[in-house]
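In the block that follows, a single chain appears as structure tokens, in the form predicted on its own.
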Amino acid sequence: MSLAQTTHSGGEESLFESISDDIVEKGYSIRLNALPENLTSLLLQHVIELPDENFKRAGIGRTKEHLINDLVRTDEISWITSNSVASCAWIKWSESLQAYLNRRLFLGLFSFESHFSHYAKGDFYKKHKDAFKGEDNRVLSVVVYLNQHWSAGDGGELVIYDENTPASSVVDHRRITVTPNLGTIVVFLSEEFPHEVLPARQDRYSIAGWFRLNNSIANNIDPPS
């Protein structure tokens, strides 16, 4: 099966249009079981087979300010490069999404970085933002989940805080909770939405990625986190 077949099936144009419309309307998009099935299967098999030593403790901050802080996050990550069929297929799909969003929303997205995430039992990531206004060049955050048969009691939900929505004494619409089910895609504006990962009760796998602007300085591309 070619990469084109893997990444361009399942109504890609319709999915990208839905994500684009959601971003315009709400600033975030949650699409359940939306990643193309062939790509989902490739990524699931790949992440399951990744050796434990490929995963490193995740930190907070960038470059010299990068620190391990068990009070903030305890997950492990493995950066995605073009070193496998599954990774190449994922990068190809993300490039297609980037091109569509640039064409439709004129976002000027320049590059994409992503990693596999592994949350073991008890792991979490406290409330945070992926970018702060004027301090970073992350524009859109993307999360894809790679967990089969995830149940309500397994924890590990993503909670997105929509601080622009008025508070209600009846229902708190400012908390959007996403169960990390296989193939679910979440996209949101990196500067706008604080979010957290609740403690997982079993092994939880996902991809986290960011579309970025080009903050080149003296012809040097701004490095990834």
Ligand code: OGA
Second form
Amino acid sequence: MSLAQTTHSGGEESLFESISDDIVEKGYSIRLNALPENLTSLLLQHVIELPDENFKRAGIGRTKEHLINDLVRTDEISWITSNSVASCAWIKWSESLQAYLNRRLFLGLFSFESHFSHYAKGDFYKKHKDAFKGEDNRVLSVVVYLNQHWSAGDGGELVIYDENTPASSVVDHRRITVTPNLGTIVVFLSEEFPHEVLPARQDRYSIAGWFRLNNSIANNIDPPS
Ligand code: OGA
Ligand code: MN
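I have the form predicted on its own already, so could you send the form predicted together with the named molecule?
First the chain shown before, then all remaining chains and molecules of the complex.
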């Protein structure tokens, strides 16, 4: 194995260990400059080159749904499939994270789904949870940011609400703010943490993904479609 490969896999293992330790300790993990640099640049280039028409409003269906959707989230998404070098590299990376977390934490993570998100100027995603107890089999949420130059005034922060931590009048530890900088990774228990995306003041790109349990062992058996 070349030195470059050794360094890379060693770094990955220690990142996965930090994420795992954070999850055990507090249920979420925020790591800056975490994604391997070659993967970050592949994804950044890919997302920038994706044609606009690949991005669609999430959950668009009936008109009523569309109206409700407008109040909750205004970003556009593009589901990730193995149709490019960058997407394949991302899926492979998520598989190694999944394998590590299953080994260390016995989470029983079974599958992974993810999409690119584009928040144009003014776009937001109001406070929400990615999964509800007994209703969904999303276990762990992963968010990765793909913005090269993000300044303090650009908005678009992710706010995570840690409602298990007692309120304090001095510092608000219950509201964790994440700047969507290139290479930052956020991982959290999907059922535990409401979160929101504050209005972005410039184009903002991220990946949101979810590890799921096997449908057949989740609380709900998927209805036949
Ligand atoms: C989501 C989400 C957060 C982000 O897509 O469910 O919460 O920072 N995304 O993009
Ligand atoms: Mn979410």
